[in-house]
Amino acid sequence: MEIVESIEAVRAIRWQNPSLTWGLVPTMGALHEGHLSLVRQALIDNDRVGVSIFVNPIQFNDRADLERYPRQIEQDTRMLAELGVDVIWVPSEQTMYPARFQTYVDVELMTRSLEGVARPGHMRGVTTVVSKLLHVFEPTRAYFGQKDAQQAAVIQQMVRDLAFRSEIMVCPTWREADGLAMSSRNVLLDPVERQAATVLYRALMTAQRAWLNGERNAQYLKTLMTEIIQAEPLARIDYISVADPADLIEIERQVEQGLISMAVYIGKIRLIDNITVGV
């Protein structure tokens, strides 16, 4: 395995053997069992697998998390050792965004809901990391989870417009045994916030069970879900959706097929969850 930072050496690594097909895992470290799940996948369907560390600043537009946003990158890497990786690149923000960088990658309808509504500039930050991480690197396949319901959309419809080479897998949300999806978030709660979190899931399928069930009426299922969460006391709501999976457009009326997700802060940790229903 080698630990690479710059570009160059990324693309040294990459075209050694041109042949051969690379899986790329994007990742802003603080692995868990999600992410090494991408890893593992990537390792089924790849020659060769790479994995990025960089924690994004362009996609924080809340300096206090961005700085609270856990990092062990020795940890990380051990582990990613232990699973057979070929490249980890670390690359600086220097490399990433250069002086004087000013070119950014807008996917403009589809972030206009959800997370582009509740963190201005968040998905803009991440289309631009992605579009430069696949650009570089060039996997065959790159890796995502349906946990990012909204950015793995995203990156999917920007591969399409811009005539990426690489294709986008998504991969199922992995969850700890009571429910709580797996997020490098989850370390910053406290076991009181811990327990408090497993509310989103609850809520989540409470909906679905309820669609089911017969149960179409969007605005009925965010009701469910919203009172659920308003009783436990350390939850607060961001949003709760109910969007066409395709577009992201929150749905009014009738759920056919459905995007149910959420953002919810438990005490100062903003969590996200999703289910589809439908799809």
Ligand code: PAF
The other form holds:
Amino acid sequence: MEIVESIEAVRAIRWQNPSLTWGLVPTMGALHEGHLSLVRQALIDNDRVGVSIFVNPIQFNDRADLERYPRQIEQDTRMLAELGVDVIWVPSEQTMYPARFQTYVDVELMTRSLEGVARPGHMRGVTTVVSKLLHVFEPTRAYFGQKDAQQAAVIQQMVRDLAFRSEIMVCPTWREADGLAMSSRNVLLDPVERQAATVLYRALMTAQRAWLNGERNAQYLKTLMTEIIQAEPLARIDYISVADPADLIEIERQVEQGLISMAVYIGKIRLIDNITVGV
Ligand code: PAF
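Form predicted on its own done, so how does the form predicted in complex with pantoate look?
Once more the chain from above appears, this time first in line as the rest of the complex follows.
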């Protein structure tokens, strides 16, 4: 396994043998089972696999969030070596955003809801960094998790709009035994908060059960989830949404197909989660 930093080194490895297929798993490090499941899928689908690790400053709209984002490069490297990854790309900030950097990629409509409202500039930061990662690495396939449902949808849109050659693979959310979606931010929860954080999954499961039992009213589903979250003293709702999975526009009335998603603060830590119904 090679660990590289520069764009030239990545391209040299990628194009050593042009007939091989490559999977890329873009990450910000602090790897957990969710990331590893993406890597395992990439290893199944491709001849070679690369993982990028870069804590992307331009997708954080809150400085404190960026500063406390967990960093554990040695542990990450060990985990990836054990899985049999071929290359880890750890670009520096200078590599990704050289002096006088001024080119951004912005997907318009789909980023104006959900995380786009709650975290202005976040999605533009994600699409900009992912474009650069895809442009430099040119993977046959790139892997993202369904846990960041809007991110995955927006990246798919961007890749279609700008005719990137890579295929975008979206893999299922990995959960702890009690349902909490795996996230690098989970390590920041203290034991009491960690317990409280299960409220997101409980709320989503309640909505799913109601939908499966025939409830189609979007407002009612949101009320059900709101009541469950509000009953948890450590939780504070950022948003709860029932949206059309195709365009991410909020559904006002009947939900036949829906992306049910939420962002909830548990103490200071903001967690997101989602499920789909009827898809
Ligand atoms: O999902 C993430 O970890 C990040 O948003 C990504 C896709 C690696 C871009 O920085």
